[in-house]
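What follows is one chain in C-alpha cells, specifically the form predicted on its own.
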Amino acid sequence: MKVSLLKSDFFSALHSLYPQEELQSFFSLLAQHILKMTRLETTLQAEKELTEEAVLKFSKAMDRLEKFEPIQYIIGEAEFFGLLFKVNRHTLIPRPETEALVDWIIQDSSTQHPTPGTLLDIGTGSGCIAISLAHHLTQTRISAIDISSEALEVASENAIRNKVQVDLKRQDVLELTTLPKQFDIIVSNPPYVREQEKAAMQKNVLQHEPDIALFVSDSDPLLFYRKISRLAKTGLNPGGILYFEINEYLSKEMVSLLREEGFKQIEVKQDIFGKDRMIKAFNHA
C-alpha cells in the first residue's frame, strides 16, 4: 500500500467521529511514530510503498482512534512544556492548562530569594510537573508522590528519560497525617472534576483516562483541596507556597477553603481560554 491510499483510508474511516483537522493531526503524529515520516514528507512521498507491517500497526491505531482512545495512549507519548513523557492509562494526559500552572511556579521562583531550595508535587501521575520543574529549576531538590504504583513506575522512567532527579514514593495523601519534611513550594493537580460535570466530558477521557485520577464526588469536591492545605499549613516552611491547579467553576470556594485554613496572599490566575485554573497562597505561619 502507498502512503497517499493510506491516508485516504485513514480519513474515510475516520471523518465521521473527528473534525477535519483533528484526523490531520492524527494522522501525521502516526506518521512519525509508525513511518517515521514528518507531515511534509507524507505530501512528497505519497507513491512510498509501506510495508506490510507499518500498515497493520496504523490499521491497529485506527481501530483504537474509533473507540475514542486518546492519540497520545496510542503512540505511547505525549508532550508537555517543550518535554516528552511517556503515558499509559494509569496516567492522565498532560494538558496545556497544567504547562501554565509550571510555568507560574518557574516565573515567582526566578524573583524569590533565595530561591526555593525544595519542593513537593502531590498526586505527580506521569510526572510531568515535578520533572519540567526540575528540568528548569535545576538548584531545587524535588521530591514527588502519588497512590498509585502504575503511575510512579510511569515517572519514574519519564524522570530517566528527561535526564533530572525526582524523589518519587508511594502515598495516599488522604492517609497522611504529616510531611516528611518541610518544603518551600507544594504543588497539586489533584481529582477536581466533579461526577455531575462528566455529562459535558468527551469520550476519549471518561473512558480511557483514569477515574482516580480526575474525579471526585459531588458531595464533597474540595476533599483533596483540604487536607493538602492542612499538610502544607505545618509542611511549608514559613513563607512557603502552595499552589493548586483547580477546577474553573469553584475558585470562590478554593479562596475561602485557604483563608479558612490561615493562608495568606491568595490569588487566582486565569488559563489561556480566560478560566479560573490555578490559585497560590502564602504560608506566614
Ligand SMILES: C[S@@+](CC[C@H](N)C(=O)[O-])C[C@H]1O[C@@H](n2cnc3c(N)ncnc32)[C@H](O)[C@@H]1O
Given for the second form:
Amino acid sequence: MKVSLLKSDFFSALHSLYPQEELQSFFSLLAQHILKMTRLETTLQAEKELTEEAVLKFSKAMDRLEKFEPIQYIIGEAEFFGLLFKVNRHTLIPRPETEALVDWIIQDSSTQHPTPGTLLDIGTGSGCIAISLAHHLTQTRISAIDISSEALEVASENAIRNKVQVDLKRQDVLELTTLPKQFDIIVSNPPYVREQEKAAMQKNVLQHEPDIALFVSDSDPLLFYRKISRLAKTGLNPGGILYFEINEYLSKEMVSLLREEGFKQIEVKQDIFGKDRMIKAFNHA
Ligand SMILES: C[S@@+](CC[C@H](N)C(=O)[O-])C[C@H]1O[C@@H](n2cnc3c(N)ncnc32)[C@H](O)[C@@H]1O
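Having seen the form predicted on its own, the form predicted together with the named molecule:
Okay, now the whole complex, with that chain kicking things off.
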C-alpha cells in the first residue's frame, strides 16, 4: 500500500468521529511513530510503498482510535514539560494544567536560598511531576510514591529515559501515619474528580484512563488532601511548602482545609483557562 492510500483510508475511516484538525494531529503522530516519517514527508513521498507490517500497525491504531482510546496510549508516550514520558493504561496521561504546577514550583524554588534539598511527590503516576522537577531542580533530592506498582514501573522507566534519579516507592498514602523523613517540598496531584462529575467527562477519559487515578467519592472529595495535609504538618520542614493540583470547583474548601490544618500564606493559582487549579501553603514552625 502507498502512503497516499493509507492517508486517505485513515481520514475516511475516522472523519465522522473526530474533528479534522485533531485527525491531522493523530495522523502526524502515528506517521512519526509507525512510519518514521514527518507530516511533510508523507506528502512529499506520497507514492512510497509501505511494508505490510507498517500498514498492519496503522490499521490497529485506527481500530483503537475508533474506540476513542487516547492517542497517547496508542503511541505509548506523552509530552510533558518538554520531556517525553512513557504512558499506558495504568498511568494518567499528564495534563497541561499539571505543567503549570511544575512551573510554579520551579519558579518558587529558583528564588529560594538555599534551594530546596528534598521533595516528595505523592501519587506520582507516570512520574511526570517528579521527573520534570528532577530535570530542573538538579540540587534537590526527589522522592515519589504511588499505590500502583504498575504505574511505578512506568515512572521508573521514565526516570531512566529522562536521565534523572528519583526514589520511587509503592505506598498507599491513606495508610501512612507519618512520612519516612522530612521534606522541604511536598507536591501532589491526587485523585480529585467526584463521581457526580463523571457525566460531564469525555468518553476517552472515562473508558481508558485508570479510575484509581481520577475518582473520589461525592461524600468526601477532599479525602486525599486532608490526609496529605496532616502528613505534611509533620513531614515538612519548618518553612516547607505544600503544593497541590486541585479540583477547580473546590478551591474555597481547599483554602479552609489548609487553614484548619494550620498552614499559612495560602495561595490559589489559576490555570491558563482562568480556573482555580493549584494551591500552595507554608508550614510555619
Ligand atoms: C491524578 S493521578 C496523578 C498522576 C501524576 N502525578 C500526574 O500528575 O499526571 C493520581 C495518582 O495517585 C495515585 N493514587 C491513588 N490512590 C492512591 C493512594 N491511596 N496512595 C498513593 N497513591 C495513590 C494513582 O495511582 C495516580 O497515579
